[in-house]
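Single chain ahead, written as C-alpha cells, the form predicted alone.
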Amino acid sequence: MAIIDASNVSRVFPMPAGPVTAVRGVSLTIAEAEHTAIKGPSGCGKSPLLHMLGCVDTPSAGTLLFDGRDVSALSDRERSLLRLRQIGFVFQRFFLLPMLTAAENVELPQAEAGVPPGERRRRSRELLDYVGLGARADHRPSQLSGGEMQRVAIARALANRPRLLLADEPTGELDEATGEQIAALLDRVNADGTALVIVTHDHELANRARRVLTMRDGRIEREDTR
C-alpha cells in the first residue's frame, strides 16, 4: 500500500531574477516499510522534493497524495497535524532544544500531540533505550556528542509512531565511524516497519537502501533497486 503517491510534481520558487524550478515533473510512490534513498549533486532538487514528500511544502504543479489525500487540498492545520502524527523528520544539524534534556526533547512532539504526561515520559525512556541512550536521558545537548545528539533526534522523530521517517543528510555532520552507527540505526528503524526516505550525498549510505533514486536538474534520471 502506498503512503505517498506523487504524480508529475514540480516545485517552482519565485526569485527576484525570475522563477527557479527546483523539481521538474517527478512521479514516484513510497510504500509501507519501504527504504528509499535520493542522491545527486548539490542543487539538484533533493531537499525540495523531500519537503514535498514530508508535506512541509506543496507542489507548484502535479498531485501529491498522502494516504490517498491530496496534500494541496488540506488546510495548513490539517497538514500540520498530518506531519505531527504520521511523519518523522531527521536533519543534518539535529535541531534539539538546548535547554531541554534528551528525554524532554523526545517528549516535546508527544506533548504537541496531546499525549498525557505519564505516557509520554514512558515512551521517551523507551525510545532512548531503543537508540542506546537510556543512560543519557537527563543530559542536555551540550553534554552529548554529535552522534548522541543525532540518536536523540531519531528518537524524537519516532515519538509519535510515524509511518514515514524522512532524513535529510543525517550523517552529514558526523565522522565516518559515528555515521556508520547512525546508518545502522536507521536500517533498524526501517526493519522494524517504518518507511524510510533518506536524502544524501553519501553513496555508501544511499546504497544501503533497497531503492536508490538519482536526481539531476530537478528530475529523477535513474532508479536502481535491489
The other form holds:
Amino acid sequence: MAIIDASNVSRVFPMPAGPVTAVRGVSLTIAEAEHTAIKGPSGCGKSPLLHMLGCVDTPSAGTLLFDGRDVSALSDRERSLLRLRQIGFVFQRFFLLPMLTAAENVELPQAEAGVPPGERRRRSRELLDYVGLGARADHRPSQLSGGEMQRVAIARALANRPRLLLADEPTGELDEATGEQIAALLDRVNADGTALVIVTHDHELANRARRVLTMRDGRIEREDTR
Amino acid sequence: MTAGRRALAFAWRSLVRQPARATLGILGVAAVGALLFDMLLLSEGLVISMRGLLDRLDYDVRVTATDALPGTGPTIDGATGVAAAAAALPSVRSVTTLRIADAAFERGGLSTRGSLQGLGGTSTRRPWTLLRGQDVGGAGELVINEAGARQLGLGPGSSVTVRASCSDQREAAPPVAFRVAGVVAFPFDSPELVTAATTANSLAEACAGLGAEAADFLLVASKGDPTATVADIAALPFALRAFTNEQVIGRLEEGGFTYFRQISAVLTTVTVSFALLLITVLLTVSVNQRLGEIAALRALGFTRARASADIFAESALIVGLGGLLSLPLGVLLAEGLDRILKRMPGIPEQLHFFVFEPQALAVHGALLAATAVLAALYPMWIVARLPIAATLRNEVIS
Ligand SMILES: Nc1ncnc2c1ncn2[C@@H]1O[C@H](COP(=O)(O)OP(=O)(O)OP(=O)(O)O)[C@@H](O)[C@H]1O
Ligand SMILES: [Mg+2]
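The form predicted in complex with the partner chain is what I want next, because the block you gave corresponds to the form predicted alone; please supply it.
Let us now look at the entire complex, which starts with that chain.
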C-alpha cells in the first residue's frame, strides 16, 4: 500500500485581499521507499503541497490518506504523533536547537517517542556515524558548518526510523559542493529504504529523483520518471 | 523520564542558553518576591507580635472602667476594694492594680520626663523583669527601666527626685525622694521612654494623696480559663469591663492594625502584577525569537501540549529560582524595615512589624505559583496556536 494517497487536494489560504489558492486539485501517491522530487518556479505551491504530505497542514478540499487514514479526520495530537513516528522533516534553515549538542538534537525526537536513554544514545551515535559526523557528536550547532548542521538535521529526521522523509529546499542555504554532499546523503537514505520527497527549484537536485513532478500555478504540470 | 521532567530539562537548557534573560527574570522575581514576602510578614506581624507579648505576661485578663483601651479611659475608683473582690473569685489566682502617673525624674542637674506606675493588689509577681539590683521592697523605693537609668545615670541604690502629675487638671505634686531599688525591663518598654514603678502607696504619697484609691486598670491572672474570669468579673457589682488577651488583640485588629493589612494588600497586588508582567514579557519575547524552532519541533512531532509545556516549565523555573532567592532577601529586607519602623517613638522594644509565620511562607509560595501559571498563559497560547506551515514559510522568507 502507498504511504500517501492524495486525491484532488487543494489548499486555499484566506487572505484579507481575497483567497489565495496555493494548491489546485493535486492527486498523487507516494509509495514505500520511493524517491520523488517536486520542482517548479517560486510561488507555484511546492511548500504548501509538501506541508500537506507531511501532515503539518490539511487540505482545504480533496482527501489525503496516510497509511489509508484520512489525515483531515485526525486530531492535532494524533497528527503530531503520526509525524513523530512516521515522518521526518529536513528544513532549508536546519532549525537545530542551539543549546543542544548534535547528539542531543538527534536524541530529542526519540525522547519524545519514549525511547529509553541508553537506546537513544546508541541510535544517535549510529546516525551521526551514518551522516559522517560521529566525531562531532558533542559539538553544538554553532560549532558546525552549514553542511554539517544539515547532516545533523537529517540524522535527527531519521531518529525514529520514519517511513517518509520530506525535505524543503535542503540545499537552499548551502554552496554547490556542500549541497552535492547533502544530495548524495539523501540518495543514500532513500537507497536504504526511506521514501523521500524533496522540494527544490534546483534542477540538478531534482533530477537525482526517480520521479520528478513539475508544478506550475498550484498544479502538477508534468511527471517524469526515470 | 516523564514528560514533565523532559520539559523541565528542556526549559533549563533554554534558560541557560539566554543567560541574560534568565538572570533578569530570576533577579526580578527575587526582588519582587522579597517585597511580597515582607508584605505578607507585615500584614499579620504586629498582631502576632502583640499576641506573643501578651501571652508571655503573667496575667491574662485586663480590667478597665470602660470600653476604652487600657490607659486611655477613666480610672477605676476604690481599686483596693475592687481588687479584693476580684481576687476572691474562684476563677482568679491573683490581681494587680495599676495606676499610671506622668512624672518628672530628677537627679543632680539631670532631669527627664516619663511615667511612674503604682502597683497594688494581691499578686506577688511583678509585671516586669528585674535586670539589676532588687525589686521594689519598702516605701519610697522604685524600679526604673534602662532608658531612665541611662538618661539620669541611675543604678541600684541611687536616689532620684520625682514630681508626679496625678491628674489632668492639677499641677505637679511636690517633689518626693525615691531610692532606686533596681533596674528592670517592662514588657512594653521602648528604648527611649522612661518608665518607673513603685507601690500603690508610694505613688499615692508622690501624688500628695490625690486619687489614692484609683487604678487605671487591673491585671488579673486567671486560674487557666480567662473567659470564665472575664464573665465572673463582669458579674461583680462594679462598673467594670474585662478583656482576655484574645479580646484585646481583637480590638487592636479592629483599630489601627488594619492599616498594615490594607497597605500590605495593596503592595502585594502591585508587586505580584509587576512580576507577572516581567515574566510574561520575557517569555513572550523569547518565544517570538524561537518561532521557527518551535514550528520545526512541532513538524517533527512535538504535540501542542508538549511545546506549551516547555514554556510553562520555563516560567516555573524562573519563578521558582527567583522565589527561592527571594526568601533570604526578604528576611534581610524585613529586618532592615523593622529597624526603621521601630525608630518611631514609643514603639515597644519587643514589638515587631515583620513576624515570620509558616502561613506567610505558604501564601508566598501560592502567590508565586499563581504568577508562574498566569505569566505563562499568553506565551503558551502563542505556542499552542502557532500555525506550523505558515511559520516555517515565514522563517525562510524573512
Ligand atoms: N501558510 C500560508 N499562508 C498564507 N499563504 C500561503 C501560505 N503558504 C503559502 N501561501 C501562498 O501560497 C502560494 C504558494 O506558496 P509558496 O510561495 O510557499 O510556494 P513555493 O512553490 O514553495 O515557493 P518557493 O519556491 O518560493 O518556496 C504563495 O502565493 C503564498 O503566498
Ligand atoms: Mg517553498
